[in-house]
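The chain below stands alone, shown as structure tokens; this is the form predicted on its own.
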Amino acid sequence: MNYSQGIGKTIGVFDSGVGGLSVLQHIRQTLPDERLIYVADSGHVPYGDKSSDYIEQRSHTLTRFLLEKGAEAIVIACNTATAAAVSSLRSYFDIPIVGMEPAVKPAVAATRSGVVGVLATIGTIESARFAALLERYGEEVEIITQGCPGLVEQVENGELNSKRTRELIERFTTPLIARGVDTLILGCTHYPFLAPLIQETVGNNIVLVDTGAAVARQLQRRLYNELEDREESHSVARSKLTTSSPAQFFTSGDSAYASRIISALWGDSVIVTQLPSQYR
């Protein structure tokens, strides 16, 4: 099987807001022929300060919407939602569901100083899944976590290089650098959009690690291993698609505002549709 070729599947992707677009970009690069549907749950952003039950409920709601739109696989393009809901979603829905995981393993492999920093939301840092990661790899290196309240909102507002964003990044990274961190995990899908500013702040000697590309590769494997024989109309579906098939975008927030922000981050002009009321 040539993994560079698409198989004509519909992939649903959701995040608390626009951060998951960083993952969607990797999916588009890896699987250019697949139909992509993205939901920014901006009416409920940020997830980081919400309860696990609340996030789980939203995750089920958004998954049902994406299934209604024809999704055959789901990507939870949000670390906090993955921690709160991936197990529940996998037990409830009989489709491939790919989640996010902070890139602790590659960061441990990359560090020279033996000190790894993690920038993440409070919800991710306090989750059981993240605790298990720290337990698995924490004996090999020192892992220092840093909650970053406010950074998600800066990306949601399109403030990728503002004074306020710079101040927040400096506040969150300075203690990590002081403790000898040489590898920094971007533990939220919003943060790759701030990577240039983070790199500028911490210096080029600090390695930044995120998981978008790894998630796209995992999705690719799951599609071929689990879906290629499920759909009889495989060849028909593929024939309707062209390379870089246009993505569809939805939001639970204001659609006009989301259209502006998502167009800027996606790098192309798009129209974002508001979710039907029962899914908002």
The other form holds:
Amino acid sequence: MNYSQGIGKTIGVFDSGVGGLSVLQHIRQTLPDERLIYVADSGHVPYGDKSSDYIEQRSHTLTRFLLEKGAEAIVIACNTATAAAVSSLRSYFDIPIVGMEPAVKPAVAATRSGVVGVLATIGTIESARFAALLERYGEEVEIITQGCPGLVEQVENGELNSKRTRELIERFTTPLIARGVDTLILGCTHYPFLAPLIQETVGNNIVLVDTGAAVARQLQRRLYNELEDREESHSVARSKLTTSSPAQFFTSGDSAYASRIISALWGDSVIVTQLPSQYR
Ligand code: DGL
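Complement to the form predicted on its own: the form predicted together with ligand DGL:
Entire complex below, previous chain first.
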């Protein structure tokens, strides 16, 4: 291995828009030496109301772009795209592909009232993958699903605390609270950016759970268990690196707008590059 180029692996991460940044933050904390490339498919957001064929096609296109950029593993930082495309991506591309799903298992373990709520996109809720997840865990507790059309757009617009966002959150959570939910799954990667407002709306007795940290740990396992045999010196060399490599950002939408919103959510001023036309 050529250590002069850094010893981190290159990880490609994508989402329909900026939501996957909530996952990227966990990846950055867990794997500070990795080179991260993030694609916001903002020209096609939201995925939640698109057909699974459409999302699958976009997922293949974005994965091809990330591979061209040198990605050695892909993270689908999107519940909706995982439901639509993870199987097909795994059968097509021969690199680790980490997907995600709403945190039903930890929520079932955490609930005391025995009633769990799931906030997610319509695409996720109506998917066969999610139905299988509910079948696996839904017998032990009552799980109530709530589609949240419009919430993704509020995050994409940077409206993390506006009147309209508050109204939508109230509308989606009130019926769940009325039915005794004590654990609420944020089943879309955009929603962690609304967590303070959701918590304020539902009150502090409701526990919010999401999957970002678990995805980062799963990526770490996939990368380093598989690398252990081939690169035994890796962990020694890793400990010498102290600073994070900068992340690179791309969008299929407007790059000036994406630069502003991604800088705000990522917490650092970044330049977002527009994807080449064949990937848009
Ligand atoms: N952030 C995505 C998810 O986790 C998709 C949101 C959308 O574009 O509808 O489901």
